[in-house]
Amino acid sequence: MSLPEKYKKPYESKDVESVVYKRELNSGLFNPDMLVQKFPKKYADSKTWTSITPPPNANGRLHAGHALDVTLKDIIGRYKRMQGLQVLLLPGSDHAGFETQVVYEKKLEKEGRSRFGMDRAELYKEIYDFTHVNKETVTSEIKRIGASYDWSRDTFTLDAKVVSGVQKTFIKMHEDGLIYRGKRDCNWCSKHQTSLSDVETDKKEVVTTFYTFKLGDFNIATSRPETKITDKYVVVHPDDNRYTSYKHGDTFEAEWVLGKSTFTVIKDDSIDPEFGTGAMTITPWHSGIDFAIAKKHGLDMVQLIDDYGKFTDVAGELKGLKATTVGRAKVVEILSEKGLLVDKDENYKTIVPVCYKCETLIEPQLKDQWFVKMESLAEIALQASQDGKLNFISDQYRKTFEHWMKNPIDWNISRQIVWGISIPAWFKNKGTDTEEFYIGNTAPKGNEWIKDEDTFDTWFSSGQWPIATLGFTDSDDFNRFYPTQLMETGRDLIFKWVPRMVIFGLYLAREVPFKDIYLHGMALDSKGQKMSKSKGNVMSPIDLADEFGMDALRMALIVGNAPGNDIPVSNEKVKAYKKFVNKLWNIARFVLENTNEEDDNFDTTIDNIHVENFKKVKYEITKNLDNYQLHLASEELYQYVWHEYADVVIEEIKKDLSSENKKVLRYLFKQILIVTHPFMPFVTEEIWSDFADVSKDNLLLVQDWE
């Protein structure tokens, strides 16, 4: 046959992609009902197979970890597809509360704006606009690395039909008596002014001073001097004999920072006799462990440093400075001055909690908020994982989900930014003593009730993401899809995300989400260290793309890869894999030029040293590919295709170009395309196209992997 054009010349990737994405784009064929209606012996009486894809945030441009996690799931779909499965790779996107917000509030403030003054609607529509445009950029990057998603059930965490059905989900839940409304400490940022969950605060190391102050007969040690201000309670061991003259309960004056206070000894188990001098005051209001032990005693609780990170009226003539700079220094200075000071380590480590997006120390405070009770819902978690509902590709992150259901904390779900989905709920002289709140999507009749401003925590909404994204329960394609098969993401999100999908899995449909967990490293730079753009060592996958094609760069994020791994990216990695591109396209110049149509209709049952060989790798392929062992997968296909195919087969068969000859190198090569496709889908759907009739949907895409 007469060699197409395109062969004359070297491989061009950009020539080629978006033509073969929007071939297969407009085959309708990444949708599962398309696949039924045009092919209907292969995919009517087939299972369904479901992946929901994590929803990137709609806040900016994807980077090496996106095109990871889009190729990994891409490529299981792609090859569940071919062997006759009714895929659905449904995408979406997360609005992603907080994230998003401190995102546009850097923009605000290049501008010279500031979020607190604004409007709340007038917020909320120029946050809206700026991520819908980002969507748009975030979908377009996704396409260009071949995900074969059904675009058609798109879904926006913000879209009318998963708004409401979150919503519907906290009404249930508090009706059910696992959403409550208290005051409890909970971490605060100063600087964002809303309450943050645990999974939202960073720990950083810090090197600080470590202070001893003498306290009437107790010496107290401390990290935090700004908090002791109005401390006014001194709580021990009850098994320590340093302490024994006191008894529970008993007072003493003694000289403080404000001048002569009265403070009242308190025993309690839970202090470490071991740490410090054994002896602590507790800021109840400012601290999650004094909270407890507060709560638990029934003691007063004094807001000592307000959501600006400044001292309240109590601290008397320190009120007004920032708590933990210019107050930290002044306390020290007026103990100091007192006699009080016994002794400092200015070399003293320990960890602090910050937020995760600007560092800033996490102030705890009491606030109003609502919490969802944690306890029967993470039991029922930990039940279906150790009943084997739930396959951990890596073991080891069993153990990390079971841990963390068997030491479960309420989670505070209540966010005090604009950006998100609203709370349905409505107050009644709140903030008094009198305050009452009525759950509803609408208020009770009366001019007296108010909206809750607060919106739900990100998570909240993407934990319900499997069964959101599906319609919710009562949809034809929940039935038809949940529970899907696979979840793939980011190891980072065994604690935030995974977790909380399986409880509403569990708690709303009574089923897990998903039966197979995968969880992938992270994407570093080629020196191993994590891409941030404060580094400047963030890679765009599209730039890589630009440079050397993005079937080389599919290749470079897998082969090496094993599940739970960090992988380093590198231009050199990426070029190394483009020459596999240009020598798969070589190879089909050379198959084309010596086979034609005639040659297709080769005889398997012969026996043939070369297709026996073949049909071994393409078992390693397969069973690898079964287990989500897609690095020792992609490598097996690799060797093969270069080492085996070009250098022995063509070389053995260049001798002799007999009819049966070029039968068993065109056979194999088609073979090669059909088990390189879900790795490489461009360079093979194009070459694909000179063996095969694709304008009647006959794409690899939808080939018989067996």
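Residue numbers count along the first chain shown, from 1. In this text the structure is predicted, and so the values were computed from the model without any measurement. Rigid core here is just the name for the largest C-alpha set that superposes within 1.5 Å across the two forms. Compared with the form predicted in complex with the RNA:
When two forms of a protein are overlaid on their rigid core, residues whose CA moves 2 Å or more are considered shifted, and residue 254 is one of them between these two forms.
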The other form holds:
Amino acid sequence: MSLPEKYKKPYESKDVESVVYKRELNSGLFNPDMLVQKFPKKYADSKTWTSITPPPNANGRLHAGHALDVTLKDIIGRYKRMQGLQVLLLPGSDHAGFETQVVYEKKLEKEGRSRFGMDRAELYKEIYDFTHVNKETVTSEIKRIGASYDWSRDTFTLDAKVVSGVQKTFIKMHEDGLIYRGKRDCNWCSKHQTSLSDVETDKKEVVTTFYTFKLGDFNIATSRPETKITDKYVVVHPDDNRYTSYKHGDTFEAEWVLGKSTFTVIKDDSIDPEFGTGAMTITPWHSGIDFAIAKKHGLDMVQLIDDYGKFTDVAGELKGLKATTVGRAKVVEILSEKGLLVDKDENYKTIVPVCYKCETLIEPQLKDQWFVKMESLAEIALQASQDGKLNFISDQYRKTFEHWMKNPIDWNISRQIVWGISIPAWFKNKGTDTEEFYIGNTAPKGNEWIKDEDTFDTWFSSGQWPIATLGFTDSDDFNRFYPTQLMETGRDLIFKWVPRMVIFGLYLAREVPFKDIYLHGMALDSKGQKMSKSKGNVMSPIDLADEFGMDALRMALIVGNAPGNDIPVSNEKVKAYKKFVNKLWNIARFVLENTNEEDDNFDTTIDNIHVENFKKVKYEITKNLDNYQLHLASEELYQYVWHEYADVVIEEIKKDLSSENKKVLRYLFKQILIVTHPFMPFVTEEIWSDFADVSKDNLLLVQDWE
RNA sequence: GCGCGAUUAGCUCAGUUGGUAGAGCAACUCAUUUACACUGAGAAGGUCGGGGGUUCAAGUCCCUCAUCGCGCACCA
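Same protein, different form: I have the form predicted alone, so give me the form predicted in complex with the RNA.
Following is the full complex, with the preceding chain placed first.
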């Protein structure tokens, strides 16, 4: 046959990629229903193989890490599909409640606006529109990577079916006694005006001053004097013999910030006698630990600092001062003037919690919030892991998972933001002593009930993602595809996301949502630094693909990246695989120039050393794909294609282009296309079209692996 | 403080039940228009962080130390 013109010049990825993706997409074969319909012989009786894709936040462009995520899943998915399984890679996107709201607030800030004071519905509408524009960008970028996702099942976390299902889950959990509302210490961000879960806070080391003040017969040490204004309990360890003259419950009068006041001595063994002076006063409203002590002994709690970080009425003349800055200075000044400052250490290092988005100091606040009781849920998740129902591809993450499940903390699922799924709860006399609540989709009778304005923590909905995307537990898709086979996502989601999906899966469906858990590492820049917008080192997979081709980028992300390890991405590495793609292109040219369809009837029963060698390589590649060792599989492939097939097989055969040799050449090359396809779908599918009639869905996408 | 990783060629990293150290990139020598210069052939480069142990045999298993990274929790 005559050589198609395109092979007379180097491979042009840009010309090919969009054409190939459209060809594959339009075949409908990314949809498992179409696989069965179009190729019943191969797929009608086969099992399903499903992976729910992590929903990327619909609030921006993709970075190289997303490309790694998509590539890994797509390679496995394409491989399983060629093996004859009904593959479903289910895409979606996440409204990413707090994350998106933060991004949008920054936009508002730039425009000189603020969400505070905006009409709730209006704000929601604006963020919705913003998100939808971004969602389209994200979707088109994922398609560029070559994702063989079933877009007909694309799901958004704010789709009506997801919203109602998530709300139903909340109602069910309440009925099962797993939800409670209560005043409890919360992580409060005074900038964003919302509470956050523990995984949404970061730790920051600060150097501050550690003060010791005299309080009656006690010396009290603190790094946060401003919280001490209204303290009235002194806590010491029961066995501390320095304080034996006071018994638990004894009271004494002493001079303090706002004048003379009465203090009560509390003995509690959670105090470390070695730390500071072994005595402390407690501020239950603004400290989790203090709250625990106060709750245990039934002590009074007062709010000293308001939601904006300023002193409340109880601070008397200090009311309205910003607590952590002028407030602190003022308190130190007052106590010093009274001669109560005993000591100060100005080089005290401590770690404080900050908002993971804005680094504002988290001020613990007692708030009425919705909490999920985690203990029993964590226990079943731990059990599932210990029973071997979860297969962590790199076992280090099992330990992390189980550690977390052994130390569950009740989960605050209320957020004081509009961008999210509304909590189906209603209040009567909210904020008063006679407050009542009702949980349900519609308000009870009577017009005194008002809707809860809070929304769910975004992880409350994404935790249900494997079930929600399949239409919840009573749908056909659920029965057909649940439990899924693979959860592949970033290692940073081991806390935020993975355990919650396991828990919800076990709770709602009584089965783990997936068996294999592949946690990939982070994509780093060429210097090994984490990519971030502020550092300006974010690499766009689209830009890299424009320069080197998407197949090259996919290979560069996979080769040498052992599961769970971070991977530096450099232009040099992508460039190296661009050469590999071109090599394949030129091999195709050679094979097409020297063989034709008549050479297709190779008898595979004939002994041939080249065929034997290939079989061994294919066996290894298959084994490594089955074990999710993609870094090994891809490297073997590279070595074989370049240094065996091109350097040895072609070189040998071109000296003797016998009919027999041509058949071997052609047969092996078609096999190579099959094995290479999951890794480099674009160039292989394009070359395939010169070896087969692709007009009737005879795509490389659905060729038999075996 | 607790936990988890990492330490292998100049650089970036592989090395799957213990069996004579691998790749890509870079650098070096040669080939000079070949299916492919986005090329081919070849050579060079590592006492596998230090120390100890188990074993016939250790990059691999155990102990210990050092350095780096990450996670969790911090204490007023």
